[in-house]
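The chain below stands alone and is given in structure tokens; this is the form predicted alone.
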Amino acid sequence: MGRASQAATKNTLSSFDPQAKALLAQMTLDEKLGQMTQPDKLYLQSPDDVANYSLGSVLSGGDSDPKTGNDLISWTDMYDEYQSRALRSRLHIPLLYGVDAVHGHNNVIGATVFPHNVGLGCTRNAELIQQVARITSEEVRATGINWAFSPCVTVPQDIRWGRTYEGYSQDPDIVKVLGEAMVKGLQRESLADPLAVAACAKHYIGDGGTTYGSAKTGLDQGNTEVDEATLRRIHLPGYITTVNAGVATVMPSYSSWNGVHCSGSKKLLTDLLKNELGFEGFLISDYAAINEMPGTYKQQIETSINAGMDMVMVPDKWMEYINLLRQLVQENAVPMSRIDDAVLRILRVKCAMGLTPGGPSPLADRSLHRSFGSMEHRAVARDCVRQSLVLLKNENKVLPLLKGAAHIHVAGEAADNIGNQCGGWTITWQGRSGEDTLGTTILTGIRAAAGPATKVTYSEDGSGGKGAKIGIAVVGETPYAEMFGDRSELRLKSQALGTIARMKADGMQVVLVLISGRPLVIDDVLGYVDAVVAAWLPGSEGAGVADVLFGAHKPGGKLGYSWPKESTTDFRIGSPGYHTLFEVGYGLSY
């Protein structure tokens, strides 16, 4: 990272530090440590809790939704409710709320729902990239909240984990030009803006470089056993760009580094983010991280903070998380110059963002409702999917279909299923299969492409589809996010196998459609079918995919990963015992 830069990354935060420090100085102890507290709003007693402890922040964790339901309404009233709360405090500083908006604001029915990063890695395409970060932080402030814990700017480097679908590629050169992109749309030119967000990279650091078998599920949140030189070449450049864009927040991973917990290393979190890199935004721990470390909770506290550590996610033990920290500082155990300087990034951000006492309303703007999820923002996320889809393999030119074929079979639990498509962090955290959503299908989206002259039939073992020269068969994964994704297995189900096998029996040429959040091994099924589209987790617009079937759009996507042989013997990326099916940057086109 060069001088300039790193003077402009310090002059866009450091600027509001007169106003930040006068503020400080008002401050009691306890409204300090209220300010570096986050708790999940499910675990507060009333929302008079974020008055009365001076809360610097709330967050609405995977499943924690508005009691009156996951609509748009019920989400904006839920937020203004304890703003309000905030604005009621001794000195009306207003809250950041936080949400994990990972691929649109995907918490919320009737969002624009995006591919997921596997398959926006696919795009190359940084324009892309920033303009679904800014339709994301539209739809986000639509509901008030002005905190997205976003972008991903992991490197997975064994696909057996379960976040691989949230890190744009196994390639640092991929991830750290998208992940600035993404910065720069949700935060957009100021943090002033009313549609801006402040944006988080994480998972720092080192979190796609786990070691299978070092955690209880086999990767997620486990231990990255390199030396410092591949640690900085593989997991830091996505760091570095999103700092120099001027990111105003990083999330410290679950995982370890060569033994050590990555929330407690004053190395990675102070001496290289902070001083090294000059990072002058504030860290916020995931969610009860600091929990995963040795010791007593006290201990807990007293190691995160004293690593560099500015405001805890601390969903349910809030209370004893501030009056320990109390005790900490009380026994000088915690300088009172290390909660200050915490305190003064958290407030050098809301001073960035006017989120200050007599500063702009910090209450929703409901006009934002309009253009929430509207065929404008669909749009752009249809030409994601079409962007992201890559061909690997096209037998005898059978893509693109030809539009009025008398009859096309479509199969597969995953052709008319919203849910599916979408993927984990959808509406819950782990998402689910079914109508969980508003948007289209991916049968929906072909019968549309196909015309109304064509025979468009659907079962989803495969089944009923006689007379039928085309097959479109769209299988793969079913939701799941983080440590419930780790797999041993990367095999097509038996299931998706027999719903291929029943087409070809029945004389189709097959399109397989893999609907994933990452390569899965197809060997057995490769030479078996006429063409291959890894469609990844498109999201809400199905139609995106029928689009590049039916040649409207070619296909332009490029992997983002390798992908294996079925003789891979080791997933983990450079391995002697992991072959290589297609490189990175293999994708086909008409």
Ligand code: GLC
Given for the second form:
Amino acid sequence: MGRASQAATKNTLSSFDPQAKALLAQMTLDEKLGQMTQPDKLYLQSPDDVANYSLGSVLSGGDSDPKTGNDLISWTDMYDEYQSRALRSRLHIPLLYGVDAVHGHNNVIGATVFPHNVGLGCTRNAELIQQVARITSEEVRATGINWAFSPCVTVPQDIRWGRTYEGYSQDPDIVKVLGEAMVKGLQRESLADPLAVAACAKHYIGDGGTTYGSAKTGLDQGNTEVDEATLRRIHLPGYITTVNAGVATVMPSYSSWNGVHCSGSKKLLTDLLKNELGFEGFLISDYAAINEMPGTYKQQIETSINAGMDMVMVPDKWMEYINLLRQLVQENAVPMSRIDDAVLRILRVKCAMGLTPGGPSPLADRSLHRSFGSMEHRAVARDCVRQSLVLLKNENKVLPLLKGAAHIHVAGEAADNIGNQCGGWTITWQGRSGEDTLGTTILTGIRAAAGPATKVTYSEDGSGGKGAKIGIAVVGETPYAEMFGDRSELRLKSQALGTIARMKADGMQVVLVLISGRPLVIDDVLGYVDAVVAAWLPGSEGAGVADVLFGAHKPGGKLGYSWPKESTTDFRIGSPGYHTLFEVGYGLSY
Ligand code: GLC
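Now show the form predicted together with alpha-D-glucopyranose (GLC), given that the preceding structure was the form predicted alone.
Now the complete complex, all chains and molecules, led by this one.
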């Protein structure tokens, strides 16, 4: 197998330099600049742009879907169309095609959708996460796509942030282990593996540590105001382990560190990540993130590329980006050595993946369609759900529920709603309530687990359950992503309180199941319900929730985030205004 058989660990990528340098030596300036450009496919005038500009990469950002729909064939055909154009470029260098496969290949209807990281973090199970990543890479490669913008190794310090659920935990020691496992699963033992995808550790650095009020929506893309020791202690560990695991790409954060945009910080991108940590892959900017920096577009490009950015997720003004970067090189404002270093890093990854002229066909292997969304894959996702649930309260031994109970009433907006249980980054960028993709709702799982002898009734508002001794209220948050999930407070919605009240009024013992991207303030119902289960955003396999409720699997999940009391006035971890209801690591069992 030669070099390609080497495990993807630190300093593996530079072993491809002889091959990468030989390719680099053949390239014109414009071909080099093309490799440093990643448009969103939405903004290509024609697929031929890929060959005409020797583009290094194309992405499908949130909602950048095939014109023919979000099904497996449409995604595969779309990828093949762009990749086949890349093979027509002068040097025939294949594309890296990037998507946000952040909890399975979540863009595609019928994919196995895993719990979001907020739930996976509660499993503390690195082996399971690696299995999740291997299945994810297989389903991503089924569409031909070869680059996943995952894992998010953020360490959120304020759960009012809309991206809390993309993080495994507020504890860097949990994040560093699970992030490493995700990289090893996605990239497999070798990036040359036809089932491997390039991974992307993100968002570097301190994306989850911004100060509340430092961003338009509160926290997202704000300013992380901490000293260097704190930045290293909390926000760096996930990059140390993923770089050592050979992660192919890292995505700088939109956010700033002490007022300096991460996308333009030489200290962070070059001095710390590349020189001190020895990162040998390449940096991909976030979506139009360099445009958030001060100055004109040309100045933004100059600052970011000279700081160490290697490829820019432009995503729209990509021709202008190429023209301006060419000017900067011709004016020597961006030295040719920086261009060559950036392109060498990109070519290292492509050589490691066999994405080279005359290499193995980079077109989709459609035989993988057989296992896409398979029962085997879904069984693993269901086990993830079981292991992610955290039992916060269980009084009067209401749990586990008895099979064959006479009558169970199920209620709540999230009980029979795939979209709610999957959350954001599912089919669409923001996700959406309703029949968003294929899978099993929590209600369907309860009906199956209860058995034919049990009368299982359902109403969204909790009414109509008279006679049932047990009520299960499945409530929480509706889908959101990024800044749209920033909140100023985290109470349960009034209709959820009404649902619970109706069930209590009908004499039921109530089991509260929370579907949310983060802990929610539950003081006003905690004393009122008999059991509470944090189910997070479980994904497509809602039956895993029933497995725990009926005792087929004993709950073992441990909180990755501390749970705030109602009296909390400042949700930032460690602030005097933060009052803890449950600590990180809390979780009951049967
Ligand atoms: C988004 C996110 C990033 C994602 C990228 C491409 O804005 O910040 O996590 O990978 O753009 O969709």
